[in-house]
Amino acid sequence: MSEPDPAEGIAWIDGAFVPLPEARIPILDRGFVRSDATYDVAHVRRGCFFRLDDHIDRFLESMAGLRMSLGLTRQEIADILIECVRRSRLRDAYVQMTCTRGVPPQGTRDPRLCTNRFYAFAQPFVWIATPEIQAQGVSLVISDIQRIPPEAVDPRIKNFHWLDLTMGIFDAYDRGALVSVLVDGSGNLTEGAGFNIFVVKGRSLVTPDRGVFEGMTRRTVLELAGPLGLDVRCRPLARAELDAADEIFITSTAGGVMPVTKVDNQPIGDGRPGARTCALSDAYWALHSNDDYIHAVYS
């Protein structure tokens, strides 16, 4: 049998680096059987991590929110992630770190008795919308599927409760679109599968402030908006505001700042990526050459 290709990905499982196709977790781990886990996703572009320290900080905060802990320091987590990429030899990668509750002792379901487990992997970069699609603009639909309310599951803690989001993906495909955004109980927009949404109207930049995961790309855009002359407003976003928008875009680690040019099969503006969206996208990718934001994997 041929040796696994490192470029398919490398994982960290039970204290060892293994080829990603061979990575396995225990079937009784509560992360699998109960979605009792948290995770974070960083990316590598041209051999450098983007905002790696911020991703690890958020990962640790999510663990604390779920009453989890690992016997690993921040630097040890970083070293494992970096080594996954080094061993894969990838220059552009999607890198995930995960903490699960672990396996409960036999005969009990008490989560306090579990030893939390750390898993990580690096694989080739994953795009929500490829650069070719972004050049034309993303097609989006507004789904009637309701996002899990934050009173039930705090979306600021990255989690595997994705059934509502997954049904939203099917909704988009069924309606001939690439992505969908879900609504809350009041009909306001929340987020889609792995992305946040923004609306540009004049000089105002609006994004939902509740019921959403506060993505790292979202954070970066909020930091970039002021210097680019935009007035940021984090507040409830009604679905009718999309019809009146000058520009719409979505943000994700899996693609950056991605222009939306069609909503529910209707064009936005002139049907092309907007100037402010393009400026934000250019500024976002420019930070990937800024030493304050990147961490080189390879010497």
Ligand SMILES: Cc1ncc(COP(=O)(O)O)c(C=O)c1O
The other form holds:
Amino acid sequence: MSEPDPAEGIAWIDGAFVPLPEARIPILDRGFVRSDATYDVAHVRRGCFFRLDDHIDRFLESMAGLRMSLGLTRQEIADILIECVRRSRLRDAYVQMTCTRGVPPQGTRDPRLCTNRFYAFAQPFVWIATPEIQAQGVSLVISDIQRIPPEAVDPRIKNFHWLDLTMGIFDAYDRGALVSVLVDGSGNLTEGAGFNIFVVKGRSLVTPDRGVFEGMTRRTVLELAGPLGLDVRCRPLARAELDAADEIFITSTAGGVMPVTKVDNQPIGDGRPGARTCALSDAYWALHSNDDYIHAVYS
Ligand SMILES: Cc1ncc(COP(=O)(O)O)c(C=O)c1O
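Having seen the form predicted alone, could you give me the form predicted in complex with the ligand?
And the full complex, kicking off with our chain again.
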């Protein structure tokens, strides 16, 4: 049998690095049987992590929010993630860190008795929209599916409750689009499977303020907007604002700042990626050469 290609990915499981296709978790881990887990995803671009410390901080905050803990320091977590990438020899990678509740002692269901488990892996970079699609612009539909309300599951804690988002992906494909954005109980827009949404009107950016995961790319856009002369508002975003938008874009670690040029099969503006979106996207990728934001994997 041939050895797995490390470029397919490397995982960290039970204290060892293993080829990603061979990585296995215990079937009774509540992360699997109850979606009782949190995770974070960072990316590596041209051999460097982007905002690695911020991703680890957010991961630790999510764990605290779910009353989980690992006997690992932030440096130990960073070292494992870096080593997953180094062993894969990937230069562009999607890197996930996961903490699950773990396996309860036999015959119990008490989450306090579980030893939380840490899993990590690096795999080839995953794009929501490839650079080729981004050049044309993404087609988005507004789904009638409601995002799980924040009163039920706090979306700021990155979680495995993805069935609303996954059904939203089906909805997009059924309607000839690439992505869909889900609504809240009042019909305002929230987010989609793995991304946040922004609307541009003149020099103003608007992104939903609640019921969403506060993405790292969203955070980066909020930081970049001021220096680019844009004003940002985090507030409820009504569906009608999409029709009236000059530009729309979505943000994700899996693709950066991605222009949306069609909503419900109707063109936005002139149907091409907008100037402000492109300026933000350029500024986002430029930060990937800024030493304050990156961490080199390879010496
Ligand atoms: C539900 C959800 N919203 C938004 C995002 C975007 O977050 P980030 O920019 O950190 O990738 C993600 C990322 O996976 C997500 O799962």
